[in-house]
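First comes one chain, alone, set out as structure tokens in the form predicted on its own.
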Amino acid sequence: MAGLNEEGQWIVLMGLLVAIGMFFLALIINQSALVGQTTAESVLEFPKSDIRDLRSEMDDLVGVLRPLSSGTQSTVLNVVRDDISALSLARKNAVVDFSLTGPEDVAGVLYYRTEFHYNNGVTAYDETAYF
């Protein structure tokens, strides 16, 4: 056996080795464009400034409630659910509901309880929330 040149395996394996590692950073490269693709798809679709406005309501409507009588504010509760899932889904056509409850002493604060659901097909919300 002697007279044979090795020198030349090893080029062969180490091309090989060198193949199967660019072939591993290539199927890293594709797979991360894909999953940040989705996550931005994801973030793009999600209703944040909706789901704000609908927070921002509540908070109004608990400060229209605090003064009136509970007859009063199950009323004016009713009168605007009806609007806000109604004008809900006309524009963004979205199901949205809610309910109020309170109020309840917290550390000696009286807070209404609410609770709201927020559903437009592609995504679905819901928020317990203190006002």
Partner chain sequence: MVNDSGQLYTMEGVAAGLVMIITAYFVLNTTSIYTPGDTHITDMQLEQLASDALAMMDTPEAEGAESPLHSFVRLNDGAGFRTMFLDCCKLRAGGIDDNLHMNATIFYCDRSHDEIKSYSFGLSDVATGRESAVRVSRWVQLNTRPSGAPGTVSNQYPVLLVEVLVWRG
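Following the display of the form predicted on its own, present the structure of the form predicted together with the partner chain.
Left out here are the partners and the other molecules; the chain alone remains.
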């Protein structure tokens, strides 16, 4: 710097700082698309509605079975379970099984104890519910 005027050093330094700041902001914008991508992929991959639908079918099935005699109940339960298992495997690539026991008297109301199992290789879910 010999012989040069050094009055402009602050301006150069500030220019550098602003440039670095802009670079990091650009980096954040660049990453936001990536974050949206991975989040959306996770949401699409997670079988939220499959599991919810299955749970809701258990509830419906109990409604169908409730008025039937116990012999008919087990026949209907078996065919419905076979259908749901086969369709889940074929169309949703998921292993699904469930069992119903009951009715049990819980505080004066008859409930069926439902255990169901869901596994699509990525997500495994087990639940015991009373309907």
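Computed from a prediction, not measured in an experiment: that's the story for all the values here. Positions refer to the first chain, counted from 1. If you superpose the two forms and keep the largest set of C-alpha atoms that fall within 1.5 Å, you have the rigid core.
Once you line up the core between these two forms, the Cα of residue 26 ends up 2 Å or more from where it was.
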